[in-house]
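Only one chain comes next, encoded as structure tokens, the form predicted alone.
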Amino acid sequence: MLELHRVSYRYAGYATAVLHDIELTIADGEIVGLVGPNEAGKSTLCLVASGLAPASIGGALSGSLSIDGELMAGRPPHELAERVAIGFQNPDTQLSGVTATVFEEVALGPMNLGLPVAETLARTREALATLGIEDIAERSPNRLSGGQGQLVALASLLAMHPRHVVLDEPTAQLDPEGTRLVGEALRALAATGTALLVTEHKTDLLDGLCQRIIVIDGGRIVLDGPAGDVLADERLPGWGVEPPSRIRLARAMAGRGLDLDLIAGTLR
């Protein structure tokens, strides 16, 4: 379980806080979506939830981050990294730059955990297969497209079998098929008991993937509830969030006076 209690955060050199009084609990096996307008504090919340802020990037934090009931204040970055895996929008910030092949890149995490060779190989093959990138296993990480790099970075996280995962726009550079594969991988990861926080602009991905959706605006949580209720909330566009396509289609049809129940019955 990952918990933030009354968390506020200010970057070093900033006069005012970016996050204000954040209360957030993510249970084991739960996938929580995070949405909001640009500059709302989504990426900052990801940094705080992973412990990178302030442990690695400085700044001032009030409140507390707890993982599995243990306070993380003062823990060194390497210990935090063992507790929470984080994935960023730009894969270039995550690829190590020291491996010759994609296979080695994905295997690097399990190797650093000191796992036996057989288990490292098994985890690496499993992660590559889960995201459908076995065919680029022998390619140099320096010769990947943005979308391929994003999948490799995510595979590297999956191979470590993390108990807590924070993802900031994990499908930003992916096509629909890549996005679908990521959704399936995250669903499978949650089924093993991993707690996930996923920031995404693609609400179609969050719809059906997440149990809960949180809306953040101005560094404050303004809405937190069941995914279906939040994604159907009429205030969502006012917070800079586009509802999923099924909601937009239903509203467009209702606006033209069409009977949605009748249409659904005709299609069955």
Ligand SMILES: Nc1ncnc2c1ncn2[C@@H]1O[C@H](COP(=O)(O)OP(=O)(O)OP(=O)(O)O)[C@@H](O)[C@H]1O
Contents of the next structure:
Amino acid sequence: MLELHRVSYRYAGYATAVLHDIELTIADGEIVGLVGPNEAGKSTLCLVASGLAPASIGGALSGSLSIDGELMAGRPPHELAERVAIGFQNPDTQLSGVTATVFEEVALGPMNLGLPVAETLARTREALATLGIEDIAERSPNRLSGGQGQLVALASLLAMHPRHVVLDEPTAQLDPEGTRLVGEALRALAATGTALLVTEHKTDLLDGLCQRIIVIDGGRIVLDGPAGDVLADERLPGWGVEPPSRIRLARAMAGRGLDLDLIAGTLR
Ligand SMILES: Nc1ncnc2c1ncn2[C@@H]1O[C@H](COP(=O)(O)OP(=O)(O)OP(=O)(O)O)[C@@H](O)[C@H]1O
Ligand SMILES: [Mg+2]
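Let's compare: the form predicted alone is above, so bring in the form predicted together with the ligand.
Now the full complex is given, and it begins with the chain already shown.
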């Protein structure tokens, strides 16, 4: 379980806070979606939820981050990294820069956990297969497309079998097939009891994946509720969030006097 209680955060050297009074609990096995317009504070919230802010990047935090009921204030960055895995908005930031192949890159995490070689190899192969990137296992991590880099970064994270995961726009550079594979991988990870926070502009991905969605604007939570309710909220576009296609379609048809349920019933 990951909990933020009354969290406000200010970057080092800045006078004003960019997050205000954030209250968020993610239960084991739960996937919570995070949406909002540009500059709302989504990436900052990811940094705070992972503990990187302030432990690694400084700044001032009030309120608290707890993992499995333990307060994380004052813990060193390496201990936080063991508790919460984070996937950054830009995958280039994530790649280690010290490995020669994608396979080594994905194996690096399990190796650093001190796992036996057989377990490391098994986890690496499984993560590559889950995201459909076995074919680039021998490629250099420096010579990947943006989408491939994003999948490799996520595979590295999956291979660690993390219990808490924070992902900042994990499919931003992915095509529909890559996006679908990421969705399946996250669902499978949650089924093992992992708590996930996922920032994402693609509401079609969040629809059906998340139990809950929170909307932030201006560094504040403006809506928090069951995914179906939040995605159907009429105010969503006003917060810079496009509703999923099924809702847009239903509204467009209703606008022309067509009843989607009635049509679906006729087709059945
Ligand atoms: N390292 C930093 N130092 C100071 N201010 C920052 C830093 N990073 C972000 N900010 C500011 O914090 C606010 C929130 O930014 P953040 O990156 O969290 O937004 P976001 O919702 O992730 O936006 P986007 O959708 O563009 O990724 C913005 O006003 C931004 O300028
Ligand atoms: Mg961001």
